[in-house]
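Next comes just one chain, in structure tokens: the form predicted alone.
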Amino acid sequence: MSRLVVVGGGVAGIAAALRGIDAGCAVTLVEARSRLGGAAGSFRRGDLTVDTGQHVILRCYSTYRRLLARLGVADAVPVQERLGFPVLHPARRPVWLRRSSVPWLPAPAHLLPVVLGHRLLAPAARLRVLGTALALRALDPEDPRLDGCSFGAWLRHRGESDRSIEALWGLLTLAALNAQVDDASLALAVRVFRTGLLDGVDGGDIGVPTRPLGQLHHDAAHRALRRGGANVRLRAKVSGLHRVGDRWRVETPDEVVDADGVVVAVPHAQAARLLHDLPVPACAQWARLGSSPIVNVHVVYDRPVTELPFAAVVGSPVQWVFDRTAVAGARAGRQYLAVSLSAADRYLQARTGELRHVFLPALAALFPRAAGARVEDFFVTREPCATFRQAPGTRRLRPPPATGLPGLALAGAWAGTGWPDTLEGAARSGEAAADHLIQHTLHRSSNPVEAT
């Protein structure tokens, strides 16, 4: 039986380890933290269970949704029957953006109600958005030339106004790519908009977790891995990785594990440090992928202030706001809102008091009942390296699973999947890395896994 070691217990590492189990390998997963899930986990604050970041999925996240099913928690992320969400403005009536309910209306015509009903845009701007959407659908996300251009530059070349960018294109780009449109790769934007909205009718339907991420990516994943026979080592930081003969040696402070194959499934900066002594092509260039932060502002009110489960926001410091009351287990009568701020460089170093001064009035402007409610808790979580910086020119920096070294593969949402840095990208990369080793290095079981 071949032995596979997976370094890193985030979503990519979990997906790789399960793939190895299915191929009949003896799997050891090594994770430096005390929990699985990587950046998509939870922690306790008083009586609340707080997610480290707000994640949503789309129906087109086929690999990640299959992973949830494998873990037995697919029901924890229900996907809405059809795309629909409100867009709030502090001085305007809310606008609901919903795709068509007509079952026979093909893509992209199913988005006509979304665009034509977007009252925050002038009628002429809505018609221009339709033309831009059709032009996006004609672009190939695999065309390497697209990665040399910013999405914002392309939108402006198409004649999109600053208003349209703020109220629609930028709103969605922030959520999907953790980047402003002018800082986002056109290739990745095409991937997001085509796969999620333009190529199929239901790909953009939204799913929001109804349980804490820790229950999905730690509790359920740990059970599934152990049930499959994997050896899960937590609080075990890998300090060395060496090729010894035709095998690999993985070193932690407490033990040395020998393996036929290794999947390195950690963030790009950690991967570069771990592999810097090995002849891995372009390893030194991974630092140029950079990082983009997400800041989350958490507010607990003494009473409900909105009935909306989540909403997008324009004309305000708030970008997206989520009702986390039930998921976090907040006490009866309270409401816990989380504001998710993508590409949040301007807020990363701000003090909590400064953010309180900005966001409490901003929330009150959106939800009038918040103005009369008592704030029982206000805190901020910061993810300085939430994603790599998904800018023009990053495609050539993202490595494939193969490293050129027998038995060593790379995984992570930063790797070269063609997808943005999302849960779907992480799951795809983990499976691709394990499949590469299964095909080229590890002995196949009698019932090998088919690559997807």
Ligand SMILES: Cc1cc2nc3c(=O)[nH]c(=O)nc-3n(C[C@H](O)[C@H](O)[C@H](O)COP(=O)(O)OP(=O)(O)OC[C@H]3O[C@@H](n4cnc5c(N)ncnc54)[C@H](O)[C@@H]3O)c2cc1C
The other form holds:
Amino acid sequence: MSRLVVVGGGVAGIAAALRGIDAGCAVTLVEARSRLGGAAGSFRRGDLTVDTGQHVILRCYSTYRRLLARLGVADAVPVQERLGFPVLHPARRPVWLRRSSVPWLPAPAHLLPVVLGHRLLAPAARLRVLGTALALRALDPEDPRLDGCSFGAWLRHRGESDRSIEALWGLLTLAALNAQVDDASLALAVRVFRTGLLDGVDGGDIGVPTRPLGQLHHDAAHRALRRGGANVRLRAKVSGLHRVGDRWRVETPDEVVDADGVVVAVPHAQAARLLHDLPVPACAQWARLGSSPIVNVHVVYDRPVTELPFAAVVGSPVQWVFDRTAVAGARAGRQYLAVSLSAADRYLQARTGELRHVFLPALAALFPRAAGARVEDFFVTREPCATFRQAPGTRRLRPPPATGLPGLALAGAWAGTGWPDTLEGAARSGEAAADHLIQHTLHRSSNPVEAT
Ligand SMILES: Cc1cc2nc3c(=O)[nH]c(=O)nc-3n(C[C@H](O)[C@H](O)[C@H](O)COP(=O)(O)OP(=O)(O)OC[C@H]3O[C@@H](n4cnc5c(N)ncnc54)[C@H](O)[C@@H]3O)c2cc1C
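For comparison with the form predicted alone, would you give the structure of this protein in the form predicted in complex with this ligand?
Okay, now the whole complex, with that chain kicking things off.
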């Protein structure tokens, strides 16, 4: 039986390990932290179970959703039947953006109500958005030239105004690419808008977890891995990786694990450090992928202040806001809101007190009941390296699963999947890396069994 070691227990590592189990390998997963899930986990704060950051998925996240089903928790991330969300403005009436309910309307006509009903835009701007959407749909995300362009420059060249960018294009780009439009790769924007919104009718329907991420990516993943016979090593940071004959030696401070194949599924900075003595092509270039932060501002009120489960916001420092009351287990009568701030460089270093002065009034301007409510808890979570910086020119820096070294493959949402740095990109990369090893290295010594 071949031995596969997976380094890193985020979604990419979990997906790789399960793939190895399905191929009949003896799998060891080695994770530095005390829990699985990586960037998508949870922690306790008093009565609350707090996610490291609010996550949402889309119906088009097919690999990640299959992974959830494999973990037995598909029901924990229900996807809405029809894309729809409110856009709030502190001084204007909310606008509901919903795709068409007419079942026979083909894509992208299903988005007509979203664009034509967007009252925060002037009628002429809505028509222009339609033309831009059609032009975007005609672009190929695999065209390498697109990655050299910024999405913002392309939108402005099309005549999109600052207002359209703020109230529509930018709102979606922040959520999907953790970047402002001017800092986003056109190729990645095309991937997101085409796959999520323009190519099919239902790809952009939104799924919001109804359970803490730790229950999905740690509890359920740990159970599934153990059930499949994997050896899960937590609090085990891999410090060295060496080729010895035709096998690999994976070192942690406490043990050495030998393997026929290794999937390295850690963030790009850690991967570059781990592999820098090995002849892995372009490994020194990965640092240029950089990082982009996400900050979440968490507020617990002593009473409900809104009925909305989540909303996008324009004309305010709030970008997206989510009701976390039930998922976090907040005490009866309270309401727990999380404000998710993408591309949050300007907030990363700000003190909690400063953010309180910005966000409590901003929330009160959106939800008048918040003005009269008592704030029982206010805290901030900061993820400085939430994603790589999904900027123009990053495509060629993202490596494929194959490293050129037999038995060593790369995974991680930063790797070259063509997808943005998301749960879907992570799941795809993990499966692709394991598949590469199974096909090229592990099949020689393993006795593959059919995936269940
Ligand atoms: C606040 C926030 C909000 C987000 N929102 C969304 C969203 O709404 N939708 C979405 O799709 N995506 C979102 N993302 C992105 C998504 O979480 C990531 O793309 C995905 O989780 C990355 O998974 P990964 O397995 O590639 O990497 P990671 O999750 O970073 O996992 C890597 C693992 O490797 C471990 N590790 C590192 N070095 C070593 C070592 N030497 N030895 C052993 N283990 C090691 C780490 O501890 C970690 O557990 C968000 C991310 C953040 C931070």
